[in-house]
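A lone chain, given as structure tokens: the form predicted on its own.
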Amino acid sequence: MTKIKLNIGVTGLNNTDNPGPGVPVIRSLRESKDLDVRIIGLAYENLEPGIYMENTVDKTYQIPYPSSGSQAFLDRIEYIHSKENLNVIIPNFDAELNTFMLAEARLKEIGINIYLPTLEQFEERSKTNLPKFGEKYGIKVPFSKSITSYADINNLRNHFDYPLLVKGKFYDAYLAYNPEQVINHFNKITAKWGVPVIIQEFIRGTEVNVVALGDGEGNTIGAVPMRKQYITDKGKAWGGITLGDEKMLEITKKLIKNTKWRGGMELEMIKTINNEYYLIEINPRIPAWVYLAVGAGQNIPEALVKLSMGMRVEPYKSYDIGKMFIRYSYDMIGDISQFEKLSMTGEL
């Protein structure tokens, strides 16, 4: 069968100790039996490892952060499109999703497809709205409260017991055992992501996650649960194993059905010793450990691309239980000329 040729832009090439999903997404697409992909890396920083890894990107363009203004951001995307004739872009950072969602119609007009949640879905599951989200959809969620100042920290003792979690609105989560630690974490988070900062009740148990894909009509195209086997000091999975957990799959499929979720998602949950499940976060895009799902038999990035192109995609019916992933660091050798070219021209 002849493969379908597509030019696909991918962000999130920062394959470091706080990895983005870009590199595993690209690996997944390169293993597709139906798609012949040319990968265009979209990099925010010129030292993102995915830029320089062999057999990863075919070409890289540097793009401005969305915070520099949506017009400058989209002008750069349109310039890249004029050179590369992009069919699909897969955004992989929470902080860029809002810009892409608002520009979806504009991108569609020039021939670029994206497959993301709606703005309503994106806002409804945000960390600040998660308690209401859980109440609406019948999912247990730890008590949480948004704070914006030091004065709010002094009032936490009226609502929380220690330890508690301190979270940024996009990324980062820290465990705090006293008010002084809350202040330290608050300062670190606001310096990077601004306010609000979310304070969340700490639930004791095992962290379990699900990567899933919804078709926007209530159907689950794919879903693979896993348990983190090794967690870094940034809270990122450095190893994990797929689980045969029917309850997690039931929660995921029910959620996708009720919300009519469109696109990739990651559910982060805590399973208590009493076998209760608490939803602590919903990431509205493909997670960095997605390649485990591919290894278990569900190529979710491939299915997402097909959906974005309007192709019919049959839901995955099974996956391999007990598949494991382990990350590792690897020293690449490059040349300063590569770095200089990207820095000076914005292309490599």
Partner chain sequence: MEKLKYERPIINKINAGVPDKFGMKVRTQIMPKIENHSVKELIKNYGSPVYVISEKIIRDTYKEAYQAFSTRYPKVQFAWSYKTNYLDAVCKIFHDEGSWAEVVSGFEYNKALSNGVSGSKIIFNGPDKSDDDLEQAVLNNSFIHIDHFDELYSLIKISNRLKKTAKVAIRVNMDAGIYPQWDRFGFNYENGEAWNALNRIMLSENLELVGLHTHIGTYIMTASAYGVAAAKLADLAVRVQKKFNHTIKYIDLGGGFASKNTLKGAYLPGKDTCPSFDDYAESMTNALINSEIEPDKLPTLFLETGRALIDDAGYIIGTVLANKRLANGRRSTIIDVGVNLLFTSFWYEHDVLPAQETSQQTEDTTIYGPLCMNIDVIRAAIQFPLLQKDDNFVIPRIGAYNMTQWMQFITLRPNIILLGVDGNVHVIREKETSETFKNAEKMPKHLDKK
Second form
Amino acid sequence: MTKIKLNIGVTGLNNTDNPGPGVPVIRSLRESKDLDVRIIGLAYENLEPGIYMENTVDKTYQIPYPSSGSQAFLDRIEYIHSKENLNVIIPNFDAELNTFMLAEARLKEIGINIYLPTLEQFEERSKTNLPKFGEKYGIKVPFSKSITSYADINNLRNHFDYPLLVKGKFYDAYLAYNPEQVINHFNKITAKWGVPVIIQEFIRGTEVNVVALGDGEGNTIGAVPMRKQYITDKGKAWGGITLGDEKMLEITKKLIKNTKWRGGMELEMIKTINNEYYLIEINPRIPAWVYLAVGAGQNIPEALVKLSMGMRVEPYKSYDIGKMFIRYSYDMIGDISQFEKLSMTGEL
Amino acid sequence: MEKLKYERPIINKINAGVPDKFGMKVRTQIMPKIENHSVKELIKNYGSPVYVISEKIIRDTYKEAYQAFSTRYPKVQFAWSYKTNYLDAVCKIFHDEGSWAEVVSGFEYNKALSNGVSGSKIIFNGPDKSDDDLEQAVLNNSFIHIDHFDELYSLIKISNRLKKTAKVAIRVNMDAGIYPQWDRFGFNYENGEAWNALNRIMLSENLELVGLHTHIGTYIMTASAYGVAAAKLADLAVRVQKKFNHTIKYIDLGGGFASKNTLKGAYLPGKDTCPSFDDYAESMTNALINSEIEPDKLPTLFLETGRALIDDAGYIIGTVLANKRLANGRRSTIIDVGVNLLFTSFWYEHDVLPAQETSQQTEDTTIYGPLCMNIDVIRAAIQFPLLQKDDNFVIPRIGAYNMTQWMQFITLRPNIILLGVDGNVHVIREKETSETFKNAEKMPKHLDKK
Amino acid sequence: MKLKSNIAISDSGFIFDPVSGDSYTLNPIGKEILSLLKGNKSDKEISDFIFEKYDIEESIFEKNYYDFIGMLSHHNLLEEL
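Cool, the form predicted on its own is there; where's the form predicted in complex with the partner chain?
Following is the full complex, with the preceding chain placed first.
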């Protein structure tokens, strides 16, 4: 069987100690038995490692941050499309998802497919709406409140016990033991991501995650649960192992069925010592550890690309339990001339 | 040989990999004209800086908003929020389009009357209404929106004394799922205070309960919050109907719609995140139509939206005074528009657009106003093209609040001009002169020595 | 005014300072001036060149030029006198 040739744009090439999912997604696609992919890297920064890694991107273009406005952002995407004839874009950067969702129809018209949740699904699961989401779908979530100013910090003692979690709208989560620390984290987070800042009850237990893919009609195309074995000081997994936890799969399938989730997702849960599962966050995209799922037998990025091309995809039925991933760091050698080319022309 | 076009030489350091909020450079938009009027000509004729208001944009925006609601709901009435911009010419355009007046002080009330608005088409809001104000409003059959119990009791007294029925509504505050929750105005829904106030009104001989009002906040980005608010007011209307067999004539959902300006601290620009009039209308009218109010008793929907109707129609144009290097090498540009004239720059990241061709080169710049005060910052950090002294710029989308919350500080307020739909430029407020201030001042005799 | 001799200017307007490891971008006119500085031209020669080629008032260029030189000095790209 001949492989299907596709040109795929991928963001999130920041394979650092706080990695974006771009590089693992590309790696998964390159291992596909059915797809022959040309990868167009879409980079925000000139030092995103994925730009320089071997056998990763075929070509990279710099793109403006979504904060410069959707017009400038989409103009650039359309320019790249005119050169590269993109079939699919896989967005991997939380702050860009909103812009891509709003532009889905416009991109579809020119032949670029995006496979993301709907805006309603996206909004509904946002950190600020999580309590309502839990209530609606019958899933336990930690108590949380959104705050917008210092004045709200003093009132927290009426609703929370310390320690508590202070979270940004898109990224960042810090544990705070007292109001002074909350102020500190509040400043840090608002400077980067703006308001609101989310205050969340701290649930003690083991952090477990699921990477999953929904087809928009309630079917779970793939789902692999994992426990982080080692966590960096940035809270990122540096090692993890696939679990045979039926309860986690049940929660995931129920959630995808009830929300008719479309696209990739990562469910972050805490399993308490009483074996209760609390949903702490839903990331509406593929997580950076997705390659573990591929290693365990479920090529979720490949399935996502197929779905976005309107192809029929049979749900994965199983995966290997006890597969592990161990992240490592690696120094590549680059040259100032590459850096110059990217900085001056926006392409490499 | 013809000489080439010049631009300032610049050197920018490349920040390797460090997350840079600006990312890749984007083309700078320029704005040499506002509706066929050259910015340079306007400045030459009317001074710098000068406020510019477009009559066409006001009318188009109003029509768009009205259409969004009137196509979804049978009875809709807008009331122009005077505090947002109470220049008489602006108010008259809104009244001409069919808006009533929504005022929050005796001063604004009298302005509305002098603009030819009939007393029975004025909605009187706010926590500060004097007994004289209330008396005038009762006599003119205006709609009085009661803010607190003290006002309710004043009004009972006044209406009894005048032996005249006052048409009243209460302002209700509530949890509509948005934060911060505005609980300082009106009576609370959840704790039953609003219901108590309604009962008190229904038992008063000279108060006629005609409406229910809420105003859930400002710059509301979540259209669905209005649906929650509408449903709660509808619930109060149904309870009043059941208990007193009394029909509420209107539900006033206030204003607070976002404009396309970008709030400080917001990650995405306002243009991308601001809901449309259709979004707001859909949420409100669905909630009302789906409520338990009987279809033949559906109340009129009143709207007092201000910002979203006028922001886009206002510009301030001005001139670059100087360029300067800060001690750390950062560029700063000083312009003749400061926070005295652009109060909204305290919470918006206003666009500042060059009024003449520039190259696509930009530098990370701080834009300062001309005031001799450290807080006078128009943009703390903006990728800005290389303007020279005496170049002009346009700050768009400033029609809301700037011409009412402005400050007279060390200088005088400039002209305000209207680009009329008749194609002409009209001065609608003359620039102030030293006399403006002198006339209001009085000198005690013992100081009046030559 | 003299540019440090080890500063490399590329055609694209990219410059790399091998001592600090920092890199910079120049707009076309900035690149021209830097090349002239690298060729040990005097301030007078540089401004004459610019007036010949570009449509610009002397006083404006003078301000911009010293601002630019100030930035080069700020970035440590000039030889210390």
